[in-house]
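There is one chain below, alone, in structure tokens, taken in the form predicted on its own.
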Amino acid sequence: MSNFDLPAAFEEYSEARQAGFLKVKEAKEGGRRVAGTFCAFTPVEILDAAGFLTVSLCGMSAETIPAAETELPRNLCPLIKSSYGFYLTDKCPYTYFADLIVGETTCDGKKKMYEMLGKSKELYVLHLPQGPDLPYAHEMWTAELRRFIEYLEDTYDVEITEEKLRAAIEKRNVMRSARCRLMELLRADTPPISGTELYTFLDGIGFNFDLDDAIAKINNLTSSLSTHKSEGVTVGGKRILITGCPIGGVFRKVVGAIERAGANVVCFENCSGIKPARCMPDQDAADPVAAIAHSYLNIGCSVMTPNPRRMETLPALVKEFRADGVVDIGLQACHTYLVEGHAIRQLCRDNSIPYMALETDYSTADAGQIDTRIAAFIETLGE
């Protein structure tokens, strides 16, 4: 068993972080190597099926953007500046620990952060097909997954079989399951849970490690909410879709705006909702590494051009989720899904779906700006 130094600013850490620290430290020294990710597209099942602990390393704060504007232009997209930051700093414990770094060619942001990354950190960057329509993008995304697992197996002396990938499929698919069930709950009139407490659940269960203990936490929690809906425990108002970029860096900001104007937001769209979780591959196609780029190109980012999957899905779970309304988040300088925001905005017109559009960034300066424009867009959804 391996000894593990923790950072050198680690007695100065919060309770909680120091804790993460631990447990990703007590892993490591258990045998156990870590994988840090950034993007839905990044393929968990071959890093499960390699033998890794898989963990995001999004940032969600702005307490370590100062840190990366010393390297970082500051007109960036704030994840990228959290993420780095806390690269920078030795702050998030995954990052820290972290074996391996897999990155993605989505946005350019990112791609070059990357670059940074790769100095002093094992990375591998995969690259993604453009357009999931493109007459050769499933080879290629097939191809550039067979070259990941080439990578893993020469790196870390590991074998990723058939059988292993397969199994991956199938806890994998056990979990997103599991994950759709409890935010389909809140399709029901009024639903058993709020939008804010849904995604800080949700949020959490990606930083357990024991993917059984994870499935059986989300379970439980959809069994007692269907016991507390019957019970009539709910929470009512206009029903509202969020839809756009990642929000872990600004969802209480934005979420806590729109429960505070009396709503409920009873879907997330985007990336850290429901989008990815029905992808699923198909544990038994004869190929499993095709099955698996096959479900992936079907995640409806922004970063694909065009997006038919957006367009499509979007209107869908409005109906599905009776929506009132669709709040677009766009972070600052992402500019994938700022300038696809012109085309959500047409899209839920032509749908006659009231629509707002927010941008906004890490800070706390716009709050209360942000307060009064939810609270007007939600007025006009009517009683």
Given for the second form:
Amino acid sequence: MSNFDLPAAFEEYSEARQAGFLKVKEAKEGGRRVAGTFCAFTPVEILDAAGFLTVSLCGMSAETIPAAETELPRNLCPLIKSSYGFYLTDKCPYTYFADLIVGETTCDGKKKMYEMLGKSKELYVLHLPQGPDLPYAHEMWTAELRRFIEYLEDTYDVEITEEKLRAAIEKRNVMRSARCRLMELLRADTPPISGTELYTFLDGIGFNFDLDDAIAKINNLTSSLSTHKSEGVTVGGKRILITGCPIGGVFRKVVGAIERAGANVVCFENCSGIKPARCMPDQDAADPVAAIAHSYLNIGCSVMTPNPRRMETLPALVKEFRADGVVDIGLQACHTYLVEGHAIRQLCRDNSIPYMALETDYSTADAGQIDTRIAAFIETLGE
Amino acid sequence: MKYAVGIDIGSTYAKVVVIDEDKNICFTLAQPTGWSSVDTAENVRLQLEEAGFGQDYPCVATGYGRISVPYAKKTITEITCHARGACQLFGEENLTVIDIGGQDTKIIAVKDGTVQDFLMNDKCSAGTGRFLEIMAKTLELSLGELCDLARQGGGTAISSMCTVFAESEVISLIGRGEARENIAFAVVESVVQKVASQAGKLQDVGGQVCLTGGLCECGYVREALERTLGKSVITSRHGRFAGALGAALSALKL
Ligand code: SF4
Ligand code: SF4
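Swap state to the form predicted together with the partner chain from the form predicted on its own:
Shown next: the complete complex, the earlier chain at its head.
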């Protein structure tokens, strides 16, 4: 058993977060390895099968951005800057504890940031094909996953058997279905839980490393919501679907504004919402690696070109959750989502879905303007 | 006689409109917002009283300081209010409203009297009245003079979108001995181009284009906009009161 020190910034975190850090520390002392991830494309099943704890290192706070800007250009997506800043300042205990960082070739900013992270952390980058419908995309991604498995086996002296992979797929699918069932409760006329509450809960559960416990907690919440309704929901409020960039760093500002304007968020289409939760590898497939590859390629992220999945799922989700309007969140300098925003605006127009795009970053400087824009958008949806 | 009050507390000016039951404008007031919207709101209340409008009028507040009006029965965003006000001012139900204000620019597509789509530029002063004000100051002109001079100029352009860089561009143009009217032309052109490209992003509702907000009082801005958009652009002498009028119209229904 080895001992690990806590990073200096530990004291600055809330008790709940500290508890999470302590669990990782404990797990590490018990011999578990920790993999830090940044993206919904990371094949967590493989990391599970290799015995790693996985933790998202996605930066969601403006606090570390000034530090990041000493090395990164200012005109870069805040998610990348924040993540890199956490690494530079050693402020995030998870980054600190990570034995391995797993990245993917998604957007340019992230790819280059990974190279920089790799200078002093063990880094593995999966090469994600960016044309999901190309004839060789599936084959290539499967080959990439196999290469990753080999790397893990060789580097960490573990064996990743088919059985382990199948068990991991099964467990993750139970988790993903539990998340879906919870999110699908918001299809109700009056959602039983507000967008803020749902998002906060789902975000927090990601830092519960005991998957069985996490699944039980999600299911408990789902069943308790059948009798107990939250007060954070406006009865009869307009129904909003959120799409676009990951919103961890802006969700209080944006979702808060929607709720203050008397509307309810009924669906998060983006990462950490319904999009990745519905990506479920076939656990009975003959080749589990190919099954993982297949399901992940269906994530409709704007780093894909073209990105037909998002175009298909968005109108379908609007129907399913009976959304009255779509709010498309673009993080400043996120080229892929901001450019794709035009196509999404057009798509919504063609389907007669009211649409609003918001470009924002992690600062609070535009909070007032965002309140006004969102309130105005909600007013346009009628009484 | 029943009347209703609309108050639009913008970032630079507070505008007030009182209408009667028949939606006729019977009183207007515009005053600098100053640093405290709460004080401004109180000041407006006193002035309304002085003008003979007692206590119990229905009042709707809009604009960025809308939450600072304690006697308002309701707050509505400036987007909805501008659309309503513009429809009333211009007697049209289908409109593209371009409002160039002190700190922000709003473009609103209105169809059958309701907001269809809108865009706001409120992050950066390029394409707003503030940009023109700063450049006028650099050129030692008033806003009105800048606009009048611009009409006689041509042949120069400012490429920078950022106000700070654009200002140094203007200064170097002055240094190079470029004629003031040409610089004035370039300054107005920069705002108009930015506004026109934003307007291009919105759905074309096929209606009349109208210009409201403080800048509609500069005739040349309207002309330049007309030329760039290739469409007729109308204004009204009450153009800067569109938001307050829309608020008053909503108050009438309370
Ligand atoms: S938005 Fe795309 S690139 Fe970003 S985390 Fe999600 S899947 Fe990954
Ligand atoms: S939000 Fe956009 S720019 Fe930022 S990491 Fe994700 S894909 Fe890249």
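In this text, all values refer to a predicted model and were calculated from it rather than measured experimentally. C-alpha atoms forming the largest set that superposes within 1.5 Å between two forms make up the rigid core. Residue numbers count along the first chain shown, from 1.
Item to check | C-alpha of residue 373 moved at least 2 Å between the two forms on rigid core | outcome: False for residue 373: its C-alpha shift is below 2 Å.
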